[in-house]
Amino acid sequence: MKSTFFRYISAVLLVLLLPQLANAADVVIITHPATTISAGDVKDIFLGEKQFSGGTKLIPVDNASMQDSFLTKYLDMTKSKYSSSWTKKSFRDGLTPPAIKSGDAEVIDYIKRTPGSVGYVSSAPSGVNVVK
C-alpha cells in the first residue's frame, strides 16, 4: 500500500516538475540578423553594462514567459534583484530597462524588425542570429 502511494506521489511530482526543468535548460539567445555578439556579452547587455557592438546600439528585450529561466541561467539573479538593478540604473545612469514581450513569437518578431536587438526564446528560430 505504501509503495503504491509513494509511486503515485513520485509520478505526480515528476509530471509537475518536468516542464520547469525543460524550461531552465532551453534558453536560446537570439539577435537581429545584422547584430553579432558573443555569449560572454549577454550578461553585460542585459544589465546595461554593454550598450554598443561596433557602431550598433544594442537593445535587449525580455521574454516574460521565460524570464525566470533566463535570469537563473545567464544572470544568476532573481527577478526582484534584476528589477532592483534596473531601477538603480534608471535613476543613476538614465538607462531604460529592457522592454518585456509576452512570449517567443513576440520576441522573435521584434528581433527580426529591430536592428541591434537581443532577446531570448525557448528554441532557435530561422531568420535571426543564434548566440552560441
Given for the second form:
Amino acid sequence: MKSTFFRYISAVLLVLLLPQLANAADVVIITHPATTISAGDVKDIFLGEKQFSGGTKLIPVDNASMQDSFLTKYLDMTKSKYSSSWTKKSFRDGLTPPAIKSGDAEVIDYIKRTPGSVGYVSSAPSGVNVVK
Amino acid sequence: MVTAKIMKMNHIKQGKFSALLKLTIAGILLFSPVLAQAEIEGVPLHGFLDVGYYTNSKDANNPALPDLPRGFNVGSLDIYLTPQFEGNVKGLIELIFETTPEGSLATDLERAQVGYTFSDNATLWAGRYHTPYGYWNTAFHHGAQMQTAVSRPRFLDFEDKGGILPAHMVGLWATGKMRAGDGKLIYDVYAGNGPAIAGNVLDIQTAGDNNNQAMIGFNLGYEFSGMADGLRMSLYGLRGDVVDDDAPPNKTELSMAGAAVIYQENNWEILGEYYRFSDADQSGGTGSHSSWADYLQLGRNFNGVTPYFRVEKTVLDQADNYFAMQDNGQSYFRQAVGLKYDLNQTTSLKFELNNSKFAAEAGRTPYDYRRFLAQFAIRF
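And the form predicted in complex with the partner chain, for comparison with the form predicted alone?
Up next: the whole complex, starting with the chain shown before.
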C-alpha cells in the first residue's frame, strides 16, 4: 500500500518536473573552441558587462529562434527590456549589440569560424565548446 | 532683455557643420577596411528621432515678454555609430540635426570619441563626449525615446537650451565597472578643455582650450544587485576655472559636488540628482558663492503607460559671475506632470504639462509660464 502510494507520488512528480527539465535543457551555451567562459559569465557577456576572456575579446551572438527562452533562463528579462538595456549600453559606452542569427545552424556556423564568439542553441553540436 | 535671453537660449548652431565633422566621416570611410571583419558585420547605425507639439501660456505680469515657440515642431534627429576596430580600439560618433526656432537646420558633431578598452574594468576615451556628471546627461542626452519625460530638467539641459553646466567636454575620459560585493563599482574620471562663457552662453571650446583653463571631474557610484537590483547611487564633482567675455573678463573657479540616487526596476523609475556649487571669484575678490540645484522625478509603468511627476529647483547666487554671466543662470522652480505611452519597444508617445517660475533676482526679470508639450519619439 505504502509503496503504491509512493509510486503514484513519484509518477505525478515526474510528470510535473519533466517540462521543467525539458526547458532547462532547451538552451545550450556554446563558444568558439578556443574560447573558455563559465556559466556564471553568460549574463554579463550578453549585457555587455564582460568583454574579455583572458586576452580574447568576446563576441556574443543572439539566436532569434530561442531568444525568449534564453533571456528568461539566463538574464531573467523580457526581450523588450533586453533591447532597452542594449540601447542604453550602446549609447553610453559605444558598444555594439549582439548580432542576431536566425537559428541554430547560423549560430553554430558563426561560432565555429569566429574566435571569441559566444552563442546559444537548442542542442549541443560538435566542433564547439559547450558551457556547463 | 528677457526677450533676447529667451531667444538666445536657442541660438543657431548652423554653420558648425565643420571641418571636424567632415574629417570624422572621412576617417570612418578611410578606416573601414581595418574594421575587425571577424568580429562584426558592418557598422550598425543607431539613432533617435522625435517630433512634437507645444504651446504655452503668456505671463500676465509681463505682457511684453515674447511667446516661446508654439505649434508643431521637429525635435531632433540623432544618429550614432559604434564602430569596433581591431586591437580593442573602438569609436563613437554621434551627429545631431535640429531645427532652430527660426526654422533653419542646425547640425552638430555631438560626440566624436575614440576609445581603447584595456579590460572589462577600464576604457579610455579621447575626443568630444557627454560630460559624465550625475546620471541624466550620459544616460539619455539626445535619446528622447529612452527618457520617460518629454523635457530634461532645465538646469541639466544643453548649454544653449537652459543648462548651467557643460553638458559636453573635449578631452580624456576613463570609465569602467568592477565587481564589488554583490554589486558593481562604477567610475568616471575625466579632464578636458574648460568652458568659457561667450555671449552669455557656455562655450565648451571644441576647437581648443583658448583660455588654458582645464576642467577635471569624477563620478563614483555603486550599482546594487539582488534585492536592490536597479538601485544606483553615485557621488560626483567637477572643478575648473571659467573665464567670461565681460570687460574686463571675470575668472571664476567653478567647483561642483553632487549626489544621485537612481532606481529603475519593478516598473518604477525614481531619479534624483543634487548639485552643490561653491564657486570662487578669482578676479574680482568677492569671495566664494554657494548655489544649488536639484530635481526629483517619479514614474510608474503600468503595462506600457507611465505617468510621471517631476519637481526641479535651482537657487543660484547672482553675485557669482558664473551664473550672473549666463542667460540660463536665473534661479527657477518647475513642476512637471506627464504621461509616456509605449506603442512598442521602440516608439513612444508622450505628453507633459509643466509650470515654471523664474525668481526675482538682481539683474533678472521675474516671469512664469505654463507649457504643454507632446512628443512622438522613436529609436532605431
